[in-house]
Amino acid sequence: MFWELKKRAYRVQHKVMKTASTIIPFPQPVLLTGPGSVKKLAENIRIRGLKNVLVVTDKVLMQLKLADGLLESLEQNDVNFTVFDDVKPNPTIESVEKGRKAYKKNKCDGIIGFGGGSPIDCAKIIGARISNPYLSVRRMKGLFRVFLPIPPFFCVPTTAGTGSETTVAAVITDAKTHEKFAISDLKLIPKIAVLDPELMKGLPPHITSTTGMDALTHAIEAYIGLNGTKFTDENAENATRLIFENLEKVYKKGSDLKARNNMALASFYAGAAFTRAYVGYVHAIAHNMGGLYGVPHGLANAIILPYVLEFCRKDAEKKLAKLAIAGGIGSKSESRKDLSYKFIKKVKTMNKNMKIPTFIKELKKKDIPLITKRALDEAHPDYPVPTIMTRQECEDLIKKLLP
């Protein structure tokens, strides 16, 4: 009886959140797209009157000299810059604080997030801390807790996956507790996002695959959840179609700029969908795999996604069937049940074709109760999932991920 009352309370909150998402004006970043578009960003920054920006990235991207085009164009436009590259694959509160000190020490007046989701998320929270010095990172956890606007913020994604360049969310890890959590606020959406496929053509196949499956997870969870709107559904459908058509192409041939560009757009569309319609249990569980074991977020999502889809297939059958048709893998003449199974099979086949495992090798049985608790604490009541999990159901699902 108590559980039924809790589920009803969750659904009431979901309805309130859906109504709010249709009323609240979500800002959209200005898009710079196409090969070489990263070099256009500096001119836009100069026109805005900025003199000194903090470029937040990671050491691997700096070693690969991927940021050279951006940095050269900043110099050509007389915009000074400081590079902060101390960002880990799962960024920590410590990285944020180091970045904040670098911003203040060098008297910066804007921020560029350059890289995958980790540098971009770290850059967002650095901005939030700069404008809100009396709020700790932990105090900003959750929805709409960033009080003051962040400094002018720009994003240059180098992977087609997180969609962080258009979302309200930033994910961070507390290294002391190994807890990974999200900060979500409209103030974290960047002014400009650059989608330049040339920055992505050198990505290794395993990063291409897992970041692409991250984008697919965003699209699917936004679509099958209860808070979708016409806008989010259209974006999720477009993202799914583009990913089905292009991800395995770029996995096999990373230099295919047309397919890379399509994947960049897919990531952006998926981000636009989930930032308004939210995600679900795949993300709640994956965040904890990242926090506890350092499992890359896209890889965790890719592995967990089929299991969660099988769990909620019956309740999500109608939506999965529609998404199968939108993704070009089914027709209206087929039954919803068959289409929903076909969709899940497609996800599994893509994982298999791109050598993504069916288990998480780092997972330890003794940690499952803690992972379950943290995952459900994150998901309930905020995520409008099609089927609400009990603690036992969540534990049983996570056990399937054991090596």
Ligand SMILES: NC(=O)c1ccc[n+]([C@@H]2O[C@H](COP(=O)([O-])OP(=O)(O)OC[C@H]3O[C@@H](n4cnc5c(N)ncnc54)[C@H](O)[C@@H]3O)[C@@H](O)[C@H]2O)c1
Contents of the next structure:
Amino acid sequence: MFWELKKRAYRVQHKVMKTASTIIPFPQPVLLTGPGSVKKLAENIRIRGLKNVLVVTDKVLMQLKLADGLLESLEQNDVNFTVFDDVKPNPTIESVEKGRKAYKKNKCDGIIGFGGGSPIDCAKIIGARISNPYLSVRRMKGLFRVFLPIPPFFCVPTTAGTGSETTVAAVITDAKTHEKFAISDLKLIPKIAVLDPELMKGLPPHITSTTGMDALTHAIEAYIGLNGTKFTDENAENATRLIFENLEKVYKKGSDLKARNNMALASFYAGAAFTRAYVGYVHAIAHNMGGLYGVPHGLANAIILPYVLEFCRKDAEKKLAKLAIAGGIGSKSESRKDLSYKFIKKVKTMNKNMKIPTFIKELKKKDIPLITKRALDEAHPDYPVPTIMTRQECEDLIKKLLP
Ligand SMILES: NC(=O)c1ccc[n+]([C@@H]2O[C@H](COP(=O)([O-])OP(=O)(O)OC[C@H]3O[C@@H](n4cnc5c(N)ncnc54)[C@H](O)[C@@H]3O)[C@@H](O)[C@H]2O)c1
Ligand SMILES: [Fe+2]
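Form predicted in complex with this ligand, following the form predicted on its own:
Following is the full complex, with the preceding chain placed first.
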């Protein structure tokens, strides 16, 4: 009885959030797209009168010299820069604080997030801390807790991906508690996002596949959740179709520029969908795998996705069927039930073809109660999931992920 009332209360909150998301004016970043587009960013920064930007990236990308084109064009445009590359996957509060010091020491006036979701999210939170020095990173956890606007912020994703270049979110880990959490605020959406497929050509197959499955998870969770609108549905459908058509292609042949470009667009569309319509249990559980064990975000999502889809298949049947048709893997002549199963099968087949396992090798049985608690605390009541999970159902699902 109490549980039924609780579920009803969650649904009321979802309705309020849905109305809010149609009223809230989500800023859209200006897009620079296509091969070589990263070189156009510096000029746009100069025009805005900025003199000295902090480039937030990671050491792997610096070693690969991936940022060279951007840095050269900043020089050519007389924009000084400081590179801060102390960001690891699943970035930590410590990295944010180091980046904040680098910004202040070098008297920067803008920030570029260059890399996968990790440097981009770290850059967002560095910006939030710069403008709001009295708010700790923890204090900004949750929705709309960033008080003052961040410095001018630009994004260059090198994975496809998190969609962070268009989302309100930045995900960060507290290394002390191993808790991973999101800060979500309209002020974290960048002014300009660059979608340059040239930067993604060297992305290794295992990162290509898992980051691509992250984008697919965004599209699916936004689509099957109850808060989708025409805008988010269209974006999720486009993303799903592009991912079905291109992800395995780029996994096999990373240099396929057209397919890389399509994946960059798909990731952006999926980001546009989920930032308005939210994610679901896949993300809520995956964040714990990142926080507790350092499992890469996309890998965790890819593994968990089929289990969550199986759990909510009945309630999500209509939406899964529609997405199967939009994704080009089914036709209207098939029953909804068949289409929904076909969709889940497609996800499993993609995982299998890209050598993504069906379990999380780091997962320990003793941690399942804590993971369950944290995942449900994250998802309830914020995520408008098609089927609301009990604690027992969540534990049972996580058990299936054991090695
Ligand atoms: N803000 C959001 O809306 C949002 C959404 C989803 C996920 N996330 C967060 O983003 C983070 C994950 O980001 P990610 O999946 O993009 O990976 P990542 O940024 O953690 O990068 C993974 C690895 O790939 C390497 N790499 C990145 N681009 C490369 C390239 N072009 N060539 C070669 N190597 C490259 C990096 O150096 C790193 O070693 C997680 O913390 C996740 O929680 C944020
Ligand atoms: Fe994600």
